[in-house]
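First, one chain by itself: the form predicted alone, in structure tokens.
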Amino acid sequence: MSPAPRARRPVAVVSFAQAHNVRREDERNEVEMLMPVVAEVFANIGITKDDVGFICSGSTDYLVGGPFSFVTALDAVGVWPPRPESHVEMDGAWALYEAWVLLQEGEVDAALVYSFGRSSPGNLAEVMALQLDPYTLAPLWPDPVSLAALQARALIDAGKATEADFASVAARNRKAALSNPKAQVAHDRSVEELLGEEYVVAPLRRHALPPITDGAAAVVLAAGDTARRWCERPAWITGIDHRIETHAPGARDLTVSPSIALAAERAGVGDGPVDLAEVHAPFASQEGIVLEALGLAGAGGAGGNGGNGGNGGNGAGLSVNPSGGALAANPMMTAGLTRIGEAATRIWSGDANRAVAHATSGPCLQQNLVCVLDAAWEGA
């Protein structure tokens, strides 16, 4: 097994910006969505493109419907003077990981990370089916909701959750989103009211599904003294790791996530108390699986009913998804990076001293990234 990816050089999230998350962005293309976000993430700390030595983005051409869309997106940053640039065909959280690795090497002192996704122009169910095994699963064209419903049914059959638990997760997240000005879906509805909805794919009702979202986000990473100069209270990345489950959902137990558990262990989640968790659980049924794998189920009231998080985050000691999470807005290729940015903002504000952010991609929590953020850097 490879060594734990703990930070050797202090690197922090020092700025975060995101677009207003909307169901359909008809008036602007991807570049036009990104331009104000990039401008804001720089303006937050009073820097320009000239102050960063590396740029990394996360997106997917399948959403845009054209090849090498990330090249066009660079227009939002400005292509002159040139900067070293890279791209991952993944959520922006994985782009942040690449930038963090480069900063660890000491080649640059600051990096811009951004991501974007417009789900509205195409058929998202068909687009997402293309990520499945091309020989046995993709030809069946299973949609993400149906796959998530299989996972939810597995949880119920295993006695780890109930439909009421899913409704409770949705109610809490979307109530929290009322205080998030960038959220797409926010409301204060009771569990009983939510359980009165019709099924979309049993056992999942509308409230348990993520909204289809167009959005963009950006983060600035900085190392050492640069981070301290740009940010009064940097959110230091003390550990980060990502892992993957087998490509075949039928070959694994959908009620647990060994990949999240391993990533959490390697990132050092258990090395200290956690005040806040921003977890990327697109479906309400998935939040408890994530919290359990992170070792946070039951902490400060998070968890319940086998760790499914029916009332997660309401107790003293752990706040779960104060932003509303992916149930409030779920822009493809951006929601995971947003979890890291949202966690960092709570550290900057003093609402949290140590936070965990989680990102996922693929069906049924197939690919997972865990990032630990701390207001203090040991030895700093």
Contents of the next structure:
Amino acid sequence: MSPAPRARRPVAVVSFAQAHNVRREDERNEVEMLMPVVAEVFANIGITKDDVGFICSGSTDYLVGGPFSFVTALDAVGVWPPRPESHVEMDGAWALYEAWVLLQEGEVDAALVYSFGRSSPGNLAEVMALQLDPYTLAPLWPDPVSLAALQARALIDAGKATEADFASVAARNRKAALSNPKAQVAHDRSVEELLGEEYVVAPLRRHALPPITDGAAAVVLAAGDTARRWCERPAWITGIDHRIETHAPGARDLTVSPSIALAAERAGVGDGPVDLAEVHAPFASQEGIVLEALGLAGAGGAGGNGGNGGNGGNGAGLSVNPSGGALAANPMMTAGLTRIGEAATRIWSGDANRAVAHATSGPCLQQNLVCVLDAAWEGA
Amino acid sequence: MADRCAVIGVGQTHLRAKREDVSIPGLVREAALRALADAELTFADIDAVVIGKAPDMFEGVMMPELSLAAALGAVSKPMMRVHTAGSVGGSTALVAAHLIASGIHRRVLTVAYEKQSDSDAMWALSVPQPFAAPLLAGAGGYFAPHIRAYMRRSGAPDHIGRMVAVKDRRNALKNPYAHLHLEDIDMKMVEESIMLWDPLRYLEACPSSDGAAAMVLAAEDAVSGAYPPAWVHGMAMRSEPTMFAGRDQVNPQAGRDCAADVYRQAGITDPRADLDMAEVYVPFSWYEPMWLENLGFCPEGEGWKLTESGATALDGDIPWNASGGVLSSNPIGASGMLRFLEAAMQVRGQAGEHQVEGARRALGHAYGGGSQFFAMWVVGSDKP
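Having seen the form predicted alone, please provide the structure of the form predicted together with the partner chain.
Every chain and every other molecule in the complex is listed next, the one we just looked at coming first.
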């Protein structure tokens, strides 16, 4: 393996917009959901599509139930005259990665990244089962909740977490979501109350599950002076890396995430203090695994993170998921990109100086991306 | 500035109507192992994997890259999945090449595949969508009217399409990996085949194939393998919307812009003279003359004359699709990568019987959607 690459060119997140996350968007199709988001992400910094040299999006056909869902989505931007443009069948966080790679080469100074996921037209549990190995897993139709429950059970059996820990994570995220106007699920409920809920799939109760969401998000990336011109305090990407694990849940230790740990190391998470983390942990039971692998867990271990009811992590300075995370809204293919956008927002505002954003894909945190955002670009 | 990027390994599976002897992981691994062997490397030498394929509905597996990670040696590495419609095989190679050009990685494995026999592409393309014109007859039904428009616009005679169909199938006889090996192919055989979408007859359309393609791309300091590298001289992508008033679907602006960009990077001013051959995405016979014009190999309206003159034949001055092209093998998601890969094989001198003698610079081209997504690269035997 090559040594961890250094970002050769300063590239920053300079604008972010997201749709109101809702359970069911009946009035507007994917393009109509995206159009105001794309308009807003440009208007925020006073630019137009003519100011970006590359466009990259993330989505998946299986949510729409038709091939080429990204094709019509491109109409939300209006690529005329023709543009350099690409698409990943992945969360928008990976579309952002592709754009960041291109910006490193220096020919292009700015890029638009967007993603969308409208889960309401289908049965999400059935759709997601089709993401599994078609020979050995998919024929059993394991739904995402059941797979996450297996992971949660493994955590409990390993003594790494308790059901109360899951409830604490859910309570904290949903309480934080009260200050997120785009959140779908937000409330202030006690851990005791949440633990009184019925199991959906033991050991996961309703509160530990993400909502099913229709949503869309967009980000503008810009390099160097362009970023400074468009944004007073750009969120510089000082490190970004992603890693995948094997697919078979039975071949993995589900209580840890070596892919996050490796991505975090190569993105340089540990190179400085982190005051904010936006992590993509759709299930409350997964947040502790993510924070531990990021090196942001407290001494009490992964499960203990959320348990203090306040910030999860190493010291009072770390804020975890002030947006409410994926427990507040979980638009498929989009919630990862949203984490990067939410983290950047808090760099712009001055609430954070160095933030970590995380995105996940696949069953039980199989694939992960880690992005470090910094208010300062050393030497820039 | 961008780092140099080279193709140091190529691999493809035998392309067949049905590869029932292998699973999807088996199929992609077959191509990947051949590419690694060509580069004299193993999975352990690879920094990242970029995989592409056309719509997931073609096999009925959502985001299949997740379950292919282990088969492609991607565990604990970065893995990306590209999907840009029919151009995806080309776009995938470009995403991988940018990982080298940006200095992020030194060796990247890129793979594209389709296992069309697992499902029915015609059906998958024809799912009714609200407020969208139905594509009930698959891609041929969509493109046939554009071909008619081209014929009317250029005054091209009927037999041009048949000439391309014969030429590409004869080339395929020299390519052991090609799906169609039609020993007796001639103009009469094409003319007597059934009319599918007027003016396209059965033998003027691409087959449905199972298959995979793979390449190992490397930074300058990581070149390996017995064959010389194919250096990337230029790469570009362009997209335009599917529909709007005044859009020219016969000669799309995105294709012209993409070609202009890639030629600028490669220092090409006259593609017919400056390139030694081209592997161009021609899924239906008439797309050869149409793309000859779109890609600037001749003035508008003259493409059919170039085809008719034999210039694009294997012994012509600018051979197109020496491998047999998409008309002879169409594993959709891999078809674009096969164009990029065959261009690299030519400038590396490893194309065997279908080698264009002395080829030093070649174009790889892919398009997709409603003639709206384009991906191209120019590769050469000289270091840029």
